[in-house]
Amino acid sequence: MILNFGSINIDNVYQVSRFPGAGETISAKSLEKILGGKGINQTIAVQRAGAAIFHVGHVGKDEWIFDQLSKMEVDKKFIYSCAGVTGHAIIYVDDLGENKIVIHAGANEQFKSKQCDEILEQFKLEKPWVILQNEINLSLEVAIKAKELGFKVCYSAAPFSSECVNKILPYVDLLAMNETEMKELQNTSSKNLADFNVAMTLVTLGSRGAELYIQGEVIKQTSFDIKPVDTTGAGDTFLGSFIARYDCGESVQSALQYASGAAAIQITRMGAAPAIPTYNQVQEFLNVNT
């Protein structure tokens, strides 16, 4: 079982032929309003990969969000409505499927220490995985409490902040980054990945696949040859899918292959959370492509 203390956003997705330059105004081909945010993307990926998960999050007084969560069958027990605006993102997607994103935290910064501690205490006998990212406040505090109760902690180092990463790493069992974030971490700390003393480090490499650093070895996972439509949320899909299958008892290599298949399908669809495939869809894809 998994607990995700994570962001929930409204993604405003603009399809553009290319990204604008400095001071330039261009016209968008289309605009879509889609459920997103690293946290909820990961939760839906975990859920659709077949693992049990509770999402802990905050939104503004926004019925649209709750309607979307209901449609995606997300358990709303620990999702709270609060004053202020829901977190949101402005996302540009070009004709190559690449993206540029600006986020506003909004309600994602409304986590309270007492509230988080009480939720963790409810699950202390189960000792589940806890997923965290930098899109919410109190990630460090939640990680410390989770480790105190014997949970395992998975942490996405995004949006990247060297200060946040270096503070939380002593409490992390699975560190997840993309290649750019890994290079930033190494440059700002002057350390190699092996020097951080984290049990597992997952680095996604875009079209080149992913690498998992575990117990002194590197397990490589190639990507599938897929033409992307929209890469938004691909890393979240990969991580959520991997940790779900690993939590369900699959081997590291099997979980990585599943995650690669899930991400491959996801990038052929527009949007983040709604584009994440189900377990059966991924298995059908892997049966044909492996």
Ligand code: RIB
Given for the second form:
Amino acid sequence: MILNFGSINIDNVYQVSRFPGAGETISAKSLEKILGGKGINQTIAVQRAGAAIFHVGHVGKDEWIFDQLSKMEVDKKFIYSCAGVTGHAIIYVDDLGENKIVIHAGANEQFKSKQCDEILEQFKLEKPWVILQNEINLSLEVAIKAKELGFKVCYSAAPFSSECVNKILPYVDLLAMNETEMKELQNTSSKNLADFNVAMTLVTLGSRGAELYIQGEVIKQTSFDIKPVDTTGAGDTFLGSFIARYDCGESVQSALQYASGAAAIQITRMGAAPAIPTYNQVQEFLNVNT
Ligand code: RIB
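Follow the form predicted alone with the form predicted together with the named molecule, if you could.
So here's everything in the complex, that chain up top.
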């Protein structure tokens, strides 16, 4: 069982031949409105990988988002509609599938302490994994309460803030970062990963795969040789898939391989959340490619 206190965004995705320089205006080839946000991307990856999850999130009074969540079969029990705008992202995707993203938090910063505490209390017998990212308010508070209740905490240090990550780390069991975030963490703290004393650290390395630091060991996972269409949400897909398969009782090696297959498929499709493959699609891919 997994609980994700996470962001939900409207991704406005502009396809461009190349990124504009400072002060430059360019024309986009297309514009699409797609469900995204690191939180909900991870939730959908968990769900499609076959694990049980509840998403706790806030959006504006926004029918489009609720329709999208229904299409993705997300349980809406803990999705709250509040005053203000739904969180959103402006995303440029270039011809190489790389992206540049600017987010506006909007309703993702409407989490309230009492509400989070009450939700956590409801799950105190199951002791689920709690997933958090740096796109909502109260991540630190939720992590502290979750640990008090004996839950395990997974934290994505994105968007990166050294202040936030350093405060939350003592409560984290699985820290997830990309390579840039890991370098920033090491530079700003002058420490090595081992010094942080986190049970598991997952570092995604894009086309070079991923590494899992666990009990003084490094487990390496190679990536599949795929030409990307859009890499937005690949890290979220990897993390959600990994934690889901691990929570279902698979070994870390097997969960890493599944996650790598899921991310490989996800980057061949446009957009973040809807591009995440199902369990069967990943298994078919792995059968052919491993
Ligand atoms: O990780 C990708 C996500 O980052 C996008 O879906 C966007 O909404 C931002 O949160």
